[in-house]
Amino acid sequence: MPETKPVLMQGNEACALGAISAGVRFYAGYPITPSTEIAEHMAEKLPDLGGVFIQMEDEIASMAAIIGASIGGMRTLTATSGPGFSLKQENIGYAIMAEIPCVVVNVQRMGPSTGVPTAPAQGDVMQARWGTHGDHPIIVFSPASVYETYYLTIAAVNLSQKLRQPVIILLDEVIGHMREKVLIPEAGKLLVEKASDLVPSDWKPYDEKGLTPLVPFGFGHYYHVTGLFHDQYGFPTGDPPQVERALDRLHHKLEKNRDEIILTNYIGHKEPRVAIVTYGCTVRSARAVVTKAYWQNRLPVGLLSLQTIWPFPAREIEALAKQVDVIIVPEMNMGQIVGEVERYARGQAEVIPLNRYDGEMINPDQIYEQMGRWLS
């Protein structure tokens, strides 16, 4: 950790900070409960660091123009809600396939439609990772803290630019709305990954062989961008062969980082037979539990939190299953990552969903009961 000094900020905040910290200098979005404060703090902050904040006419004309200010080499970022969110998935689905970095944020509310907007939820778990079209690869990052929104947001620019990759924050209304202590680093201390600027003399925009950089339009180097399959060098084809590798790239970059990208936290007892796997603000009701069970009374539980929920922790998961007799999964939802844990567990936990879809967090006590059943 660099030098960091404490400061009390909110979630969304925390969010638009992080953006800035990793050099984000374009956003584009349109208001909407309860991502707004990050429109506002980018309003606020872009134009005095020489950035663009521009409040487009809808979240469609927001994720367009991200994806064009990232070809014209900006770091940009998106925020909204899950009505928006919805929105934005063609353009999501444009930005895998032409490999151009951008990281949306959707900070979760109660739907479908306009449900209850200032109510928190985790309904777009499954619309984060399948929401727009085709067999595409993506990554979704989702914080259960202030500290966390901040540097998973920094963690999100960095790999977007690394990997040439859309990045999905999912925050809720919880996480987003609520103030925390966050140690920020000082000025000049924050360890952001740069862009590399060596572009090797026989550059293709989408060597099979590997990553390489995103030149930015007007850079010295001519290429074809396209939302259909195309071959390394950006042009279209419906060649089999091609069409199969194309995919398989946009797969296997994120595979050979799996490292990097999949983080979890475990805390608890090192022999569990109970655990609770959990994410988002319902972390939060969990680590009460686990302070309650394992810290006071020495109970055999443990808690998985997953800060990263796409690409799927699955080998965390599986790890997991072989301790344990029984694995909790509570969700803000009628039950979408508990199909995960179940599919992984492979049968050797039992896996038990404990859902709550009323607008209201899970509370510790709710946990506590269920997980009390299978410690008596």
Contents of the next structure:
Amino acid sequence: MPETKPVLMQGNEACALGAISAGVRFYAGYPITPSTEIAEHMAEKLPDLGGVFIQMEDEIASMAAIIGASIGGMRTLTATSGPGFSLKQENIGYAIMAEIPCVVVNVQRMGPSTGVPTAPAQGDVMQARWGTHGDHPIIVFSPASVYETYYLTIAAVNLSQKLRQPVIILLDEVIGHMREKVLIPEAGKLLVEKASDLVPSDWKPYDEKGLTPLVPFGFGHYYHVTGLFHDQYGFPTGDPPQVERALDRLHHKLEKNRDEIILTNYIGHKEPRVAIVTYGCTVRSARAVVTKAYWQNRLPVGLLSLQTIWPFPAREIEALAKQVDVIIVPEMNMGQIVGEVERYARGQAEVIPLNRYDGEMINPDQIYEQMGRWLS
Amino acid sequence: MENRQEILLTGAGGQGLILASIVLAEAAVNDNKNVVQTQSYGPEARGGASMAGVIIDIDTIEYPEVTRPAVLLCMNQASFNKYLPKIEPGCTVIVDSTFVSGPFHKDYKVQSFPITRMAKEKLGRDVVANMLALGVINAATGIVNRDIFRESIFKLAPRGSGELNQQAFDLGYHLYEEGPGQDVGISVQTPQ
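Starting from the form predicted on its own, produce the coordinates for the form predicted together with the partner chain.
Every component of the complex follows; first up is the chain already shown.
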């Protein structure tokens, strides 16, 4: 085991460090509260590592720059908040369609529009899923601590490379800004496989037979990159069977790797009657509740926290709904994930939303009170 | 839950309270404790009211916000007026008498020290008032081992000012041991 030393670290810093540990050497962005510290740390560290930091003229260009750098063979990341995330959507769709790996961090703040710059909210859940148009697949992580931010960023970079798929990290202002004690393993030697070494001689960029590694431009293969539906060589097509196959291809690669993508965590009673399902910083409030209700008072309650929110952990919710009478879904918005929970609970359990949207965290007492009603 | 200690540092932007909270958090990490540090962001941290919270626990810290502070530090009048009504009895309230003149409520035990004035008179620099305040807090509560705290201050202080900041911290201990200042004293007075 590599030596680990406890350090005090901020969530945004953990995101930057996780990215660097995972081999990210290109950052393009436009600073915005509450994500600015990610850019600051990248600006400080990347040049010494031979990497590139660019402050672009806006968020649209930032997104375009990381896509370009990815095709050039670099591991890339950009960070923003809600208003900038809106601007990035068109190019996120492009990266999904052209199967270009990249990681986009959205440190959420209260919206809509410029909203409240420093107030936390979880209002971008559906935007992360459906912000860009068309029936696209997406992977979205939602960390609940500084440590989770670190390792989910690493997972995001690796998954995006493996699946040639943009991955979004939906960070909460609370997690991004707070400092916390974390144990970060000393970085081991990073083995980056050169895609060009793995490539068969009959390599096609969008092989019909399945996922192929991305060969960066300038490594001996010529291909076409477009946001249009394309054939296996990347050239535009409107042929209905090919279009259908191409869209299936985008979704199948996520379905095939489901177990690696979907991360959830259950704590609490073995046979719970009331369960909480939540994500991001709200997990912290829920954990405080379960600690008190289950560990201290032995009440039949549990907490399913979702590190991955998209693709939605449907199977986990289905299984949970069969066990419990009630699922409480606290979130710092007017109700976004709760609809999905309801959909997959399939009437087996009552699903109760618990919402707060005044720019403050949901506190444990609020959840405890709601839970108490169902336990008596 | 009983091991959880919440410390709320309040005052004006520029008094170094956010840095103080980071130093306190770092010291607690070095003392093998779990820590969460939060702070106010935005324009208020750059001139208006400033607030930073530190939660220290030997158990895992779940909820990261300060709700029931065990220690409240007020470095100016505005923060004293704002935060005093929000705390529960039993909270240790430490105020800088350089800027805070009361009124002191009957329900709260307020200990008043001339923190900034002493930093200026004894050390010639009022910027180290924040470390002096940490000395007073740690002397009053013993949250973090004193030697570990001093080392952490040295590590985090801007280059060349490590010793000065450590002196300020020690002066905080000295102030606490001397007892609250005569000008205000431990005040148990009637609410306004």
